[in-house]
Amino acid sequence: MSANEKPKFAMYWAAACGGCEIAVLNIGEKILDVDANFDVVFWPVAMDAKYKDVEAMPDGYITLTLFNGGIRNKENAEMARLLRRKSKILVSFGSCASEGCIPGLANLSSRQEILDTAYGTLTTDNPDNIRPQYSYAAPEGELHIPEFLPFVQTLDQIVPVDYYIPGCPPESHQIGAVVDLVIQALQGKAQLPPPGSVIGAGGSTVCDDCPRKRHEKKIKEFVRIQQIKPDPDLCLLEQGVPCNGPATRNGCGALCPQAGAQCIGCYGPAEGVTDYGARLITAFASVIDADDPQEIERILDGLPDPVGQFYRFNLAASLLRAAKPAFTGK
C-alpha cells in the first residue's frame, strides 16, 4: 500500500443475526470516520462485492477486518480462512464470533434433528419431505449450497483472532471508541493492545457497574422476575431472580440491571473467568440459604432452564461446547 492510499477495512456477516451490523451503522456520524479513514473493500451488507474480489486481494491487503458470526457450515469457515490470509487485523466483533451465542445453543442438538425441525415440524409445509441437498445436478449445471456443519464454532477455533469485541451487538458508543482507537493507531497517535485482548469493553464484572446494593442476603427460591415485584434498589440476585452480572463482563454500563431487567450474560465472561457457566453456578450456589442437599436442589429446580441461563450466549466457547448428539450424530 503506497502512502497515499487509505487502509482498508473490510466486514463479514457468518452464522449471525445481523445486529453487529446495525450496531455499526447505530455510531452515528462517526461512521463517517470509517469513510474518511479508510476504503471499503468488502461489506456485502453494504455494497456489491463477491467472494472472487477478495480472493484476488494480496495477503495482508486488508487493513481491519470485522468480522460477525459464528461458524455453522462450511461457507463460513471458507471465509473466515480466506479473510485471515488477506487481514493485517481480524475482529472477532461481537458474541456469535467471540461465543457462538444463540445460535450456539443448538449444539445440544445433533445436525439431523436440527433439520428435522425445520423442515419436518407441523407448522412446515414439506409434503414431500424435502431435506437440503449440498449439491444438485440441475438442467442449468451443478448447484452447491454451504454444507451444514455438525455444530457451531467460534472465529477463534478456525483461525487465529487478533481482537475481541464482546457484545450482543456492542455498544454503539464502545464501537465508536475502538474505531477512534484503531485510526489513532494507524496514524501513529496510539498503540494498540497486545494481540489477544479484549477492547470496547471492561476487565472487571457487571456487578461493579451495577448500582443496586448488595447485603449478601440469602434466598429460599429462585424467580422469574414477572412474579415479583422488585426492590429498585436492591440486588437482583439477592430478590430470587437469576441475575448473570457476577461472571459477565462489564461494560455494557449495566444496562438491563438498571432498568429493572437482569444481566443475561451477553458480554461474555470476564477477565480471568475459564468457565462461564461454572462461575455462574458458583455465585448463584453462593446466594442459597440451605445446607440440606435436596433443599439445596429444589431451589436449583427454580431454573427453569438451565442450560439457557448458564451459556445463553456461551456455550460454543464453553469447556463443553456442545452435547454428545452434536459430536455423535446421535
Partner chain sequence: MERITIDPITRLEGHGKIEIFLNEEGEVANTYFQIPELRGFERFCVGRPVEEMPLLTNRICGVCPEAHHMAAAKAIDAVYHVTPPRPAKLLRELLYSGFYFTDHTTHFYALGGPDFVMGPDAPVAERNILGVIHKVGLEIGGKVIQARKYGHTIVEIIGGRKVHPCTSIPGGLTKGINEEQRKQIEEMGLWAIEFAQFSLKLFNDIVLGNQAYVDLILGDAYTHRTYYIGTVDDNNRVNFYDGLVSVVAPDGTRIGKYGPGDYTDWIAERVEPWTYLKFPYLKKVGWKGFVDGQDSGVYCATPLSRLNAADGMATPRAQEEYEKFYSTLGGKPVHQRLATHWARLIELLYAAERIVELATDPEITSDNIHTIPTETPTEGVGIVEAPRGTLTHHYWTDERGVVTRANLIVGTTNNHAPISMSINKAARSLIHKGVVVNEGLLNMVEMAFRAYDPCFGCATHSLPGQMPLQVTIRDARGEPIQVLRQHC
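Keep in mind that this is a model prediction, so the values were computed, not measured. Under this definition, the rigid core comprises the largest set of C-alpha atoms superposing within 1.5 Å between the forms. Numbering follows the first chain given and starts at 1. What changes on going to the form predicted together with the partner chain:
- Annotation: Cα of E142 displaced by at least 2 Å between the two forms, core superposition.
- The Cα shift for S197 between the two forms, taken after rigid core superposition, is smaller than 2 angstroms.
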The other form holds:
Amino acid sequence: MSANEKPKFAMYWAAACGGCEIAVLNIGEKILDVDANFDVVFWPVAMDAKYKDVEAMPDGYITLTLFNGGIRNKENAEMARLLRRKSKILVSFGSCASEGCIPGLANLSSRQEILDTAYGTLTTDNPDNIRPQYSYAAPEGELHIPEFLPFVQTLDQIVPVDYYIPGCPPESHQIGAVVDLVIQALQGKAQLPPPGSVIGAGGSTVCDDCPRKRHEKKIKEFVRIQQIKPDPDLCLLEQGVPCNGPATRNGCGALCPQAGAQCIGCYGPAEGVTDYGARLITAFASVIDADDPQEIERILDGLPDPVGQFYRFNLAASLLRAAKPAFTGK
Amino acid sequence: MSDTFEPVIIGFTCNWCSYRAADLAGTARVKYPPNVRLIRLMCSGRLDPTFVLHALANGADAVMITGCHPGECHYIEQNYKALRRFLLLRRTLAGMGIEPQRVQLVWASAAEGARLAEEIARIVEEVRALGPLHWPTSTDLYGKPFSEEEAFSVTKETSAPAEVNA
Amino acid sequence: MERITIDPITRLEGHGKIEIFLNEEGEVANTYFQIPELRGFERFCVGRPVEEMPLLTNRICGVCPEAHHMAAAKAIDAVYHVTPPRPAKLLRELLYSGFYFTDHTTHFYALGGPDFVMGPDAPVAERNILGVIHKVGLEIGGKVIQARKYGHTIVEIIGGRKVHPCTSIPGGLTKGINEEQRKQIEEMGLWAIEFAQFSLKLFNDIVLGNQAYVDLILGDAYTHRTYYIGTVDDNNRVNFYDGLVSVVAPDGTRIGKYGPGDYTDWIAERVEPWTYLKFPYLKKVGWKGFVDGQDSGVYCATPLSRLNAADGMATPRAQEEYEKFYSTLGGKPVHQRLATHWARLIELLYAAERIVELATDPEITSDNIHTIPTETPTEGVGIVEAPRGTLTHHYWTDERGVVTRANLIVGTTNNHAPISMSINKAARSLIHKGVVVNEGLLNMVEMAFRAYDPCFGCATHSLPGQMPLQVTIRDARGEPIQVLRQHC
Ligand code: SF4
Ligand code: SF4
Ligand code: SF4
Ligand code: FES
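Alright, leaving the form predicted alone aside, put up the form predicted together with the partner chain.
All chains and molecules follow, beginning with the one already shown.
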C-alpha cells in the first residue's frame, strides 16, 4: 500500500438485528475518526458499494472488516468467505458473529420444527401448508431465496477470525476504544494484540464490575425476578435471582445489575472460559445450600430452563453447539 | 447394530476411592466391561462440567463420574459440590436431547471394587440400549447428516496475516 | 430488449430482492418482492421463561428493540394477569416516547427526508444525511445528532441500556427514576418539542412551499386505497403504548376497534412459497391478492395509517398540526403514501409533547414500580405501535410461566403486501416496451419504500430504509435482462 493511501474499512451484517450497526453509529464523533483515517469501501448501511465491487477487490485489500451477525443461511456463509479473503483483519463483531447470540437458540430445534412453527402460527392462514421454497417456479419464471441452514454457526466456524469484539451489542465506548487502538496501530504508535484475542472488553467478569455487595451467601431457592422486590444493593444471585454475571466477560460496566435486572450474559464467556454454560453450572451449583439430592433437585426446579439460562447467547459457540434435533433434523 | 455396538464411556474417578476401587476390581480379577476409559482426578470436586462436555462432543457415548460416598470425601465436602454440578449438568444436557443415562454419578469407596464393577456393567448396558451418541464432531459437523455439502465445507484457510501495513 | 447478464453472485448481497417479469409485449407481467431470511423466534421462544421475552425478542430488531421490549412486556403482564402500578406504566410510555423521538428523527433526517430536502432528482451521493446537513446547515446537523442522543438517553435512563433495554418485567419495571433524572428528561423533552416544531417548519418551507413536491405527494403514482390500522386511546387519539387498535376502511369509516385479546378475529397472515416473510391482511375483509380497495384485506400500519385510524392527537400542538395535515391534503383518509413523511413529523411532535407530559406527572418518580404477580400464568397478548406498524406479541405458557407457544406479528410485516403493491405500481408505470429502464425506476421504488420506513431487521435484518435492494428484470422466458441494485 502506498504511503498516501488510506487503509480500507468495511462493515457487514449477516444474520443480524441491526443493533450492532446502531452501536457503531452511536460512537458519536469517533465515527469521524473512522472517516478521517479510513476509506470506507464497503458498508451497506452507510454507503452504496456493491457486492461485485467487493468481488473485484484484490485479496487482502480491506484493512479492517467488522463482521456482525451469525451464519444462518447459505448467503451468510458465502459472504463470510468472501470477506475473509478480502480482509487483512477480520473482526467478529458482536455476540451473533462470535457466539450465535439469541438467534443461536434456534439450535435447540430442527430446521423442520422452526419452519413448521413459523408457517403454522395461530394467525397464519396456510391451508395448503406452504413452506418457502429455495427455488420456486412462479408462472412467470424461477424465483430463488437462500437456503436456511440446519443450525446457526459462528463466524469463526466458517472462516478464521483475527479478533473478537463481544457484546449484544458491543457498548459504544468500547467500540470507540477499539477504533482508537487500531488507528494508533496503523500509525505505528501502538501494538495490536495477538490474533485470536478478544478486544473492546475486560479480562474478568461482570461481577467484578458490579457494585452490588457479595457475601459467601448460599441460597435455598432460585426465584424469578418478578417474584420478589430485590434488595438494590445486594448481589442478585445471592438473592436467588439467576444472574449470569459470574461467567460473563466484563466490558459493559455491569449495566443490567445496576438497572435492577440480572445479567443475561450478552458479553459472552469470561477470559479463559472454554464453555460458558459449564462455567455457569459450576457457579450456580456453588451457591446452592443443600447436600441432599432431593433437596438439590427441589432447588433446581426453580430454574425452569437450564439450557436457555446457561447458553442464552452462547449455544452456537459452545462445545456441543446445538441440540440433537438440530443435528438429526428430527 | 446394537449387538455390535460397544459404547465408549469416559470415567472420571476420584483418586482416593473409586479409582482405588477400580484398581481393586482389577487386582481382585473382578471382571468389568472394557468400555470405560478411566481418568483419575484428585477428587470428584475437581470435576469441571467442561470435561464432560468435551468427552461427549468428541466421541464418548457416555460419561461416568465417581466419587467417595457422601461424608467420606478427603477434601471434606467437595463431593457434594460434585453432586450439585452433576444434577444441574444433567438437567442442562436434557435440554440438548442427551438422555440422563449418558451421564451418571456413582459413589464407591476404595473397598467397593465389586460394586463398582457392577455399576459399570449396568451403565454399559444402559448405554448400549440407547445406541451411539455420535455427537457430530468438528470433522463431520459439516458433512454427512445434511445435504448442504457445499455450504458446510469449512474452508479453514490459513489464518490471515494480522499485521497491518501502515 | 438487450439482455444484460449480471453474475448471479450479486444476488448474495440482497436482503430484499425484486423480480420483475415482462410479457411478450415488453410490458410488466408481474413483480415479486422477496425477503430472503428467517430466524425463527416463534420457535425458540418456546421453552424459555416468559419473563425473558422482553430480553429475547428485542433481538429481533436492533433498530426498534424498544418496541419488541414493550410489546413483550405488555404480553407478559397479561400472561400473569397483573397490572403494573401507574408509575411503571408511565415510565414505560416515557421510555417509549423517547424511543419514538429518536427513531422518527432518524428516519426523517437520515432516511426519508433527503428525498424532499435534497429533491428526488438530486444525485444519489447527495441524497443522504450529509447532503441534508450541507443544505440546511451544520447547525441543524448538530441538532439532529443531539435529538437522536436525547432520545437514546431517555431510553437508557429508564431501560438500563441504549440498545436492547432490560428493565421490563411482569408487573412493572426493575428500576424507577429519581428527581434528578426526571428533571433531565423534562429538559430534554422541552428541547424535543422545539426541535419537532422546527422540523415541521422545515418540512413546510421546503416541501409544502414547493408546488412540484405537493403535486408529487398528491399524485397517483404513490396512492393506494387500502385499510388502515393504528392504536388509539379512549378518545380515539393516537397512542403508541396502549389502547385499542382502530381499523379504518379506504372510505374512511371505522369498521371496528380491537383489543389485544381479539387480534386473531382481525388479522391473518398469508404464506407465499417464494419469500420467507408472510403477508398479513384483515381477516374480516379477506385476502384478494395484491390489490387495494374496499374488498381487499390489504392494510397499512404506518404513521399515516395511525393518523387515518384516529380522530386526532392527544397533545395540543400535535393536534393543531393534525388538523392542518388533513385540511391541506383534502380530508380523511389520506391515501398518498408520500404523506407518511409529514405524518411522521406530527408524531414526532406528539412524542416530544408526551415526553414532557409524562416527565412532569407527579407520580413519575414514585418507587411504586412493580406489582408482584400472584396469579398462575396462562396466556397473554401485548400490542404496541412500533414506529413501522402495530406490533403484536402473543405467548402461551405452562403453569410455571414457561413459554409453550408464541405468535409474533411484527411492525414492518404489516406493510409487506402494500410495499409489494407499491413496487408493482412503480414498475408498471415506468417500464414499457421501448423505454429504457434506468435508475429512475430505482428512485421511484426507493421513494415508495421509504415512505413505509421498512425495517426488515424485524423480518430479517436491514436498517430502515436502507435495505439493500436488488431489482431483476426478466423477459417473457424468465431470462434476466437487467439487474439494478441499490441500497435504498
Ligand atoms: S449481537 Fe446483538 S445487537 Fe448485534 S446483531 Fe446480534 S442481536 Fe443484534
Ligand atoms: S452475580 Fe450478578 S448481581 Fe451478583 S455480583 Fe455478579 S453481576 Fe452482580
Ligand atoms: S450486564 Fe450482562 S447482559 Fe447486561 S450488558 Fe452487561 S454483559 Fe450484557
Ligand atoms: S476425595 Fe473422593 S470425592 Fe473428594
